[in-house]
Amino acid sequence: MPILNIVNKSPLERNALASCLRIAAPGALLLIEDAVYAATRGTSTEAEITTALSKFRIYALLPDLQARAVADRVIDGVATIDYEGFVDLVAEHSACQSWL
């Protein structure tokens, strides 16, 4: 079973998201909190996130997208889910490596 791989940092403040799509194996990526940002179109992460797409599963947590007023923009091919998925996710999964 493959590791799901959590980022939460903006990655306009922070290199977690770059890190993670660099090194992590491919398999899932789930991006909440601020790391939502990246998920959405029109960012700059836009074209990253969209080639990360046949390495990685890609989630954005709904309820972090709508707290921060994108939920509408999000990159065809990234998955919505809410805290059930987010629960789901992890039991599918053997473990859980979260990028700082």
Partner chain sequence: MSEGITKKFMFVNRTAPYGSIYALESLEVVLITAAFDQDVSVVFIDDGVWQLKKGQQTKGIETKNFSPTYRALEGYDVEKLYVDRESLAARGLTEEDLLVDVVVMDADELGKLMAEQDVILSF
Second form
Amino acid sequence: MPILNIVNKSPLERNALASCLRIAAPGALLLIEDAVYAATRGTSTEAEITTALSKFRIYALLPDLQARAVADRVIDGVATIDYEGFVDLVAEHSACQSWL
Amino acid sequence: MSEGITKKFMFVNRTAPYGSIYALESLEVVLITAAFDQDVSVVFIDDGVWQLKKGQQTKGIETKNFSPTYRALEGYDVEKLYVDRESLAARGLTEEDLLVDVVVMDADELGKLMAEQDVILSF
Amino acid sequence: MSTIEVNGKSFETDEEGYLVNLSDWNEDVANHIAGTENVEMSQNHWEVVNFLRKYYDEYQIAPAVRVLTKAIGKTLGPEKGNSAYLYELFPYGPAKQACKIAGLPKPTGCV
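Please give the other form, namely the form predicted in complex with its partner chain, since only the form predicted alone has been shown so far.
Whole complex next, starting from this chain.
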């Protein structure tokens, strides 16, 4: 089972997402908290995610998207999940790596 | 209070809401400063522009949605809201995405405005 | 943490008597808090209290006195939108006392 990578920082403020995408082996990527901005269309970092879709299954946490008013602009190919889905993802993977 | 000295205060917001406490803390200090009849301007740069995004729904993260409070600023006579044009564009946002009326500014205009302030507080 | 008893139910307040949970508020609770503040609720008191609750609902804050006064003036007319009128209703400060009765937190900027 591959690793579940979790990022919680905005890609426009920190390089946590960039480092994750540069280093992590193919697997799953979950965007939570301020990292959900990475999952939105039209930002200057959009290409990082669209490119990474060939290497990672990418998820974004819906409650965090809704809080930030961006649930209506999620990049095609990124799946939205709720807290139960979050728990399922953690259970399905051998380990989690949080890119704090 | 109205007899006191009036200074030019600028609040510079560069962080997204909810991911950290900065945005809410800034907003509270803005309100307090305005209550003391100071000349307040509020600037939104980088991820700070997300604070003004229309349509925030925070029930799912069990956090208070403080975005409606930006609309109370007018009643506090805080009417100088400035947004960095480049920051807005980098996030795929336009003025229509924002929940209050703002003045969108270029970097050099913002820099000049900053240089005119007595006090600058960063969040 | 303290509590107040109204109609056999107890409600949490902070040490200054402000309700902890906004959703605990009802007219009986308001009357009880008014009693502890020595305020007898008239039509005019209710008008201000309801105005504050509407303001909070819209903006998610309790307004500063100056802002409240101006906003009341705009909606209810200049004879009510002045501090003399509001202090007559709420001698210990319209924002503080009326907010407490309205079940709102203490206004931002009040110490």
